[in-house]
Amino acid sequence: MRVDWRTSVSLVGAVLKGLAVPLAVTALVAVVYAEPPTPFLISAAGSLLAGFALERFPQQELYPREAFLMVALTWLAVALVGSIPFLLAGTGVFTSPLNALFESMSGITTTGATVIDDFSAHSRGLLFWRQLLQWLGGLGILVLAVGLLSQLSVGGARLMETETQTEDLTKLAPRMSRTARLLGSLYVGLTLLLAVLLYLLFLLDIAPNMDPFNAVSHALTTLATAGFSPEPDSVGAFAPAAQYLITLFMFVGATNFVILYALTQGRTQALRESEEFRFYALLVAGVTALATAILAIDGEFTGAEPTIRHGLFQVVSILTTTGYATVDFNLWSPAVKHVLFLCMFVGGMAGSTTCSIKTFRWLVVVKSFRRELFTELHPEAIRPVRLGGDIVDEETVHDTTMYILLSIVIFVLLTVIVVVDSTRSGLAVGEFDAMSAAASTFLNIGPAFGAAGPYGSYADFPTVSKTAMVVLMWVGRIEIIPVLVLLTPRFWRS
């Protein structure tokens, strides 16, 4: 059976139709700071009637390959539609429709990877749906798909198995109805908590600049593990308490949304039952450590406990993938830049809002390789791979080191991509600026260093470049597999 496109862009529509909310929500922010709401309205409209003309193709079930379809179109629709606002709100780099779609990829895809140079030049409400942008890419796109689909009675496990690749989340409830609105109510909460926690701040005069308008832009990127800050000097313009607070929520952002839902039913041992989240734990607590060590070697700040803070901070962020800065630690020595660097093939557990290759996955890579130690002392012996215990069956093995492998390439090409285009367009970016880059755009981190260090941006780096960075952040944030799938002919065959 030929697989049934019209349902997938039907869905996209009904997902598109939802984004005009959000759109009108970023409308009235721009009138409460007396601004223009007209480009955001206008781009409201537009979801809109893409979303109804999309919609009246007709649906069936959702198979799997219907899935693939409909979440690798989603996120590319929803990032074309998010551009809308930058190019008509916009100023500057924006006058680039490349430049906007950038910047809109980016957000839905929680890259925060950014082609803003100057903060100072564009509006409240543009900076504002930046950051709604990013918390939609979050988790919020994946909650109104199934909520959707749950609605009209497809295939909302498959999208959600499919998006997350993992099969934890549709454990959470019986009806995927439910589940959605488990996931969403869980979000928004974490959301709302955050932000009232740092306005508390502001208010206790703690953290001066954390006024309710950098309060909310903050909480809605921060449980996202996306990055964009409205602010130039992101974190770093803010007081310690709220450097803490959100490192905190950062770590909290990369967790397993199944392992955070149980805890606010008082299931406190999901945490030590979890081996993937005892393992994610101790890689924070041993890469911060490591990390702190040689910026105390180096001598970097006065007194241990900005050592300890900064370090924490960059570690987290980056092994999140969330990609704050309270420094620009592109001023660092190499020897902790390239464990930030390693820290990017990190990223947080499986069934969280983070990107990148996921802790599940390199701690089935750690034990298989340990079994291949240990049957090449004992070639008689069975071992199979367990984790929690239950035991990873062979085809999520090769699974798993086939997506790492093809990570590694993919990275490898667009870095090379990146280094002929610089040179060719004379535009001097080192090898390693190159690599981070890279890693930096594909792997969703933002970030990287060199031109697009914490407190640069990715507006220089050529056409060609920052095409292939949209194109890889699309590609990373679906996790590759949906997209190679889309690109064999026997997916459109049968």
Given for the second form:
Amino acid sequence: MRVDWRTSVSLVGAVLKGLAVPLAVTALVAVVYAEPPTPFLISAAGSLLAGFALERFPQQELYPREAFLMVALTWLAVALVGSIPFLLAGTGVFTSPLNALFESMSGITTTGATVIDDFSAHSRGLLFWRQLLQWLGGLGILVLAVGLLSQLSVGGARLMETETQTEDLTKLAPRMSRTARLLGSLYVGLTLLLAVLLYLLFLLDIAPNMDPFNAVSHALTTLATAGFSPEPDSVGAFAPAAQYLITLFMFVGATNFVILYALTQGRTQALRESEEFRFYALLVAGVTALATAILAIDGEFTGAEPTIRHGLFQVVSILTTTGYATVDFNLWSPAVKHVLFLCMFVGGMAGSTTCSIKTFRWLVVVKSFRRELFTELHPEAIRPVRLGGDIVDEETVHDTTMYILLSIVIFVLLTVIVVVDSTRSGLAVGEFDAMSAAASTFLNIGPAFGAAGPYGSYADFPTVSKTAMVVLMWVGRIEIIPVLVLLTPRFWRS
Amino acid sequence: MRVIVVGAGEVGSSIAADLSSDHEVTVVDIDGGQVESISYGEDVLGVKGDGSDVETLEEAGIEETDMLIASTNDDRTNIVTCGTASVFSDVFTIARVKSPQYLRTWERGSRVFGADFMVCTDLLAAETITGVIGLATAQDVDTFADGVVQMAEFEIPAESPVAGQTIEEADRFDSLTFAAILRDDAIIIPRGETRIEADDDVIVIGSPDSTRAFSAAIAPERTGPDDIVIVGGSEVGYQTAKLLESRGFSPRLVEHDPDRARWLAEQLPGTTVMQSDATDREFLDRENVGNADVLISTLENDQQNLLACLLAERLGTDRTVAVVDTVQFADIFEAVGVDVAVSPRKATAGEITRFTRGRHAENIALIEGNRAEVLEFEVDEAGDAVGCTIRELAGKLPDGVVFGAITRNGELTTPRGDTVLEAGDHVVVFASASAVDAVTGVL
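Since we've got the form predicted on its own here, give me the form predicted in complex with the partner chain too.
Up next: the whole complex, starting with the chain shown before.
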């Protein structure tokens, strides 16, 4: 049977139609700040039109191949449509279409790598659009798509599995539409909660810079573990209390939403029972301790509190693939920078809004490595890999190893592209900085070291590098496999 | 009492033979040859037919029958037979099953499957094995009074410090009663001056702690097992590993079939499952099986079990336990060097027999076939025993009776001559076969 691209395209159309709503909301924000809403209104109209046009294609059953195609196309289409407001605004770096696409792709994939070098050159509306794009990319798109799909009564569950690489998300409720609503309301609820708490800090005069615009903007990109900030100093622009609060919510955003849902139902044992959560929490604690110790030895800050705060914030920010910063950690010692660089490859829990490799996969690898050592001594022993008492089947173990290997290969290739391309164009990018930029975009973290540091931008990277990064941000967010599957000739043949 | 036994295999025949002396027994089997051979061999009536067929049961006289025992080799047949028999509401039904899955279901409600009582062969065997290996040198272990009292049978090794001591010298344990010494064919009721000899089987009754202490006194060099190897992932092997896991052991299990081994590895998180031939010398050497404390062989057939145990003994394994399918082989196994032979069929037959006998006693353990019994009674409010001292009761009983333990409100007291019995007490008594009826009459 041939892959039925028309079904996928038609479903992408449905998502694009939905995209008109956040665009209209952004137009409203522009109006509130007395800015011209036209770029957003035009984009909304275009999105609606494109949506209706694509939806005209006939829909059939959604089989795995169509689901793969739909996932890949959705992210691509939303990134393209999302770049239109940047282009239409055309201020600052966004005179270049590639920069507009870069920013939009970075937004929707919750990467948080920005090309903006001068924040004052852009309107509030446009800055808000970046934040909203990330929030949609976090889980919004997923919930939107599943909600739509379930209303169309096609295989939403299949999409969820493709999307999250985990099955327990789909077991929340017997009906897909209800699951989508549960996840959606949890996501919205947490975002609202953080926005209100941040605004309270402003009202109590604890964090004077946290005005309503900042409170909402940061709530949107914290839960999405995305990392855009309308402030040039990122979270460094706010008081310590706000930094602690955001640290907590980045941690929450990188926690499996099924566990978060269980917590809202009062089932606190879900935390203790989840081996992945214990691993994730332990990892955060361990790496924070290490980073803080190095910072203390380096004498980077005076006093224990700021040392711990900044160490903790940066570790959580990078490890959860958020990418906020409270200080320019690009200026820290190589030891801490390498610790942070390694954090890029971790990522939060499966079933959360994070990207990168994710703790689930690392846990599987650690356990299968331990098994390997054991069977080296006892060749006849049969040891299933267990995660929290459940058996991880051998296929998953194999897939996980392959996935990590593939990620590393792609990361290395991207590094090579960046190094060669930047040398050719006369831009001196060091090996380590190139590696960090490659990892940071492909694994959807955001800031890197060197020019693309937390207080810098990707604007100066040459065209080939930037194009490769745009493609690999997209590949990284949808977890590589769907794209690679699309690239195999077998996919398109019967 | 009229009893129908469905299934004339080893278990059914053994039950029928045990019951035939005191009860009217009818044996039903689908195999005419089996029916014929048992009705020639024992004083029972044979009926050829399908026990799950209501007409066959009627032909066997189910309407006048008090008890039906379904003991064919097939779980489902036994369950359906009980279900069919339960149409006749007066009959008490007992089902024998191999798979614990049915037992778990049966335990959930009253009279599930139409069965009043259910005996699970494989679980029973696994429980026997885990009980035995918990105590070094024990041959048999049974619990009474909800686990407060334990009966254990020990063989005294020649090198044991206890060998040659008198009971008085050996009795250093708080709540332990020496119930009997089995020497060759004789049952000796021990007095203070009775001397314990090597190769005696000593039966003690007491708290689990004191039996463990006694076990350690018999063989001080043998501590509790750490390294346990189970050979064969049959249902018994699986259940044994599971019970051991639940008691905090981490056994090793060897299974030949790759699929079964994989399944076992998935089901048993605390067990190291290895896929190999258990008679492969190289494998046994590499895995250091000779250093294991206990090797339990639960392979599919008796010859393999014997071979595995003898091989392990040769390699130096301290203790070997074998599952024996053919009841008659059990003694031969122990004679050629296997430390303990556990027969699931014998255990099942014993469990069913003791259940049929002991419906007035709370619990019964059979010693060495039927040579003696350990019985548990609850002292009845209306009974004659209330207010009597042990000495008075003993006066009414023949020789060969020993009061082993009394529990009152779940607490163990060691019976003395002047102990007065109260209503609700649980009394655990050792009685030689000839004295059983007298004990049952008095208590």
